[in-house]
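Just one chain is shown here, as structure tokens, and it is the form predicted on its own.
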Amino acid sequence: MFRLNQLAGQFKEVKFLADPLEYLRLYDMLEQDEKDICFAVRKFAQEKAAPTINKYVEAAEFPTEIVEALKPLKLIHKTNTYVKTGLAYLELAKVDAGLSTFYLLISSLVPHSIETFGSEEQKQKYLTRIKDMDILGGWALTEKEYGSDASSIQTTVKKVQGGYLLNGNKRWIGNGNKDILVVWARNAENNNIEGFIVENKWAGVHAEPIKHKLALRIVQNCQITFKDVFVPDENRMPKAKDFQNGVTQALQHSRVGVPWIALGIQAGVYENVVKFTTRRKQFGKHVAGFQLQQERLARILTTFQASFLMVIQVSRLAQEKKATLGQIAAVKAWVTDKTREVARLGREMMGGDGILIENYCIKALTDAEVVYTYEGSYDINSLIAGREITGLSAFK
């Protein structure tokens, strides 16, 4: 009993832990240049994004002024590993998961597709401008009738003199109304799904932001139609020859990043909740002093620790080209699932104040639903992992 009282006395002297990365000394797992990226993006997020982001969230508007403030950091040039890029996603998502998702699109899916599948001419024409954020792009795979069943997409290209005619539709395309699109379409001649770089200004391209969505509100997810869009031969990505050697490879790359966004949501929930509950008092004591609240707070924090360890390990493996599709899918599925639980717990702990946008948790709760679904739903990612574990495919 004496020992317990002694420990209790020690705990009273400790200030609340504001940074979830400190609890298990997770910073020790990072190289100095990785920490530098983390702290630089944190500074930007807190000073430039946090003060105004929620007005854009409430209006469902693209935060142009925040994106312009991000450009001078030349961040895409510096985040040249999975961990560095992931830490940027984490810090941005602590402020807003939509902002982090926007950055994933322009830093990973779009430039990686051009770097991996594009010609040297395409790289010279587009990559520097993309990485400088002078042009913004979207990645167009999903269609109105084809989501998880992506290999069945029906948008087509037909060979004509000097290029291709593109016809069809795409749905839920983030940044779909910006400057360029990486479009995946079925070649009418060989039935293969191939990749093309399409400029939004071209005749026949029409992008309309999807209204009334209640999550990732700043991301301009668009319904896009292509009607006899002429795509020059030089805008076909020559190495994106079919679904496996195009779409699958691109998603394997970007899917490593999504759990980092989920980590940012978890961290944002933890940081907001621990501040709130150590400040607010009920029944004559701090809310954080009640047993149920401490159990929930411990659950949030330990979920973050476990998630971080999984995510950094798969990121290191991916950097060494040792991560399998199933491993990446399993981590994405598990971490995003746990993020939903963390967001729910955080909202509960704040009571009625948990539904206010300035307290983050209700925003986290809705955004976590999307992160759980995009880049492959929980079920699809679990089945990809299951196929790898068993050697048997439960889907086509």
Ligand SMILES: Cc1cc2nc3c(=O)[nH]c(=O)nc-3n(C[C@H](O)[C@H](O)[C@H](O)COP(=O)(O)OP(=O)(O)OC[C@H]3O[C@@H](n4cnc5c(N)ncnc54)[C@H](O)[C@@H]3O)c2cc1C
Second form
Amino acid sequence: MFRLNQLAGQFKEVKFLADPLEYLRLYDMLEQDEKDICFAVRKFAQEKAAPTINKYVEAAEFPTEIVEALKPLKLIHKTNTYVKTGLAYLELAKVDAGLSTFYLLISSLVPHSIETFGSEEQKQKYLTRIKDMDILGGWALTEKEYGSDASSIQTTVKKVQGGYLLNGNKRWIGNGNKDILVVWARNAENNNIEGFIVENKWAGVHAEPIKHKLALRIVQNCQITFKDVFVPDENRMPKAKDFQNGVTQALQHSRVGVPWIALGIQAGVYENVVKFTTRRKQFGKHVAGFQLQQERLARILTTFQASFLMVIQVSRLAQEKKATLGQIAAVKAWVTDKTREVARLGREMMGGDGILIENYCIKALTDAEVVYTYEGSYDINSLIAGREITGLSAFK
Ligand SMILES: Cc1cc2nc3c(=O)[nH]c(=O)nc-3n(C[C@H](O)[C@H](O)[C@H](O)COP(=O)(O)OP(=O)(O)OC[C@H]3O[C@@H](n4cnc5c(N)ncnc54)[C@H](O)[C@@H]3O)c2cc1C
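Instead of the form predicted on its own shown above, give the structure for the form predicted in complex with the ligand, please.
The complete assembly is shown below, putting the previous chain first.
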């Protein structure tokens, strides 16, 4: 592998730095088992996902064949820390941020909610199958009329004999048309937002993928309606008591992962741009040799280094349960914002070819928009950080 110090004196032979993690020796910050995950997922992503993913992206189709190939890796069982899961997100996002987002849902939001708030019976019934990827799930909070203002959601459950009747809608739910959903709904009895495990096959659940979506194309984001869905008592997650001790906690966990997806987009842009600009010639020279291009390339690479350092630090803190809601929100906001800039610079560096899907950057540009917005928009995450810094809430 490329090491700057090992190559001192041999720089003439170095064509380009291919791997952005090599630059500030970021691999040195990883334990061996973390590197093992990183390289295993990289191998999978490059060999099994990269060759066909864009066919699914263009068709906005779920890549069943790639997801089936991911199953034998038993990755969800192995990625048991923030850094390990994060590295998996990074490597998948380098190929496609949609694939990485799909994996975030099935490895973090859904199983973590059941693990944290579910009963022993719920864990027995669902968790192993989720981690084996035998069942796929979505995490349903957002509604048509309530996005950022998520604590005002209006989907409700009403107590009936043996369970609850669920009514309402959910919007943008990734994997919303698969096997199960973790649904957040207002309990009409106490007005608290509580969590329920809902099976898609139950009567009254209707999920329709949202069409005409030009980002994260392979993720099946659904508009879901619930009409008098009977949810048995045993599918209410007993430890999700209210919004704070349910939704907020789940998002705090998952938001540590989102900037790893953003890091993957940045790395994907960097790697593709380096390949492109060291190949493409204009005015008889490689375009990578022009000063303006080098400034952009340096900006992309240093942004990745800074982003990585923030993300790994907040992930390590979260692992030790020392990261605050505000710190996690601030890192998510900053890194995803910088990722938009990186994607734009990368696209620009490729000229017209920058809009071709095979060159990654245009996909990065649109996908970065969603990563910047989901799990709390940039604005909301900045306000969460601001509230923590000042003690004053600017939104609720
Ligand atoms: C592709 C995609 C996938 C998603 N996946 C899921 C999923 O799986 N599950 C799920 O539950 N949700 C999901 N979401 C929903 C996502 O979390 C919301 O889109 C996000 O929280 C923003 O809500 P909104 O889109 O309704 O925007 P709005 O809340 O309507 O906001 C519109 C604009 O106003 C700004 N704004 C709102 N309130 C304030 C304020 N107080 N101060 C300053 N600015 C403000 C926002 O930042 C934004 O710029 C997904 C969304 C997308 C696009």
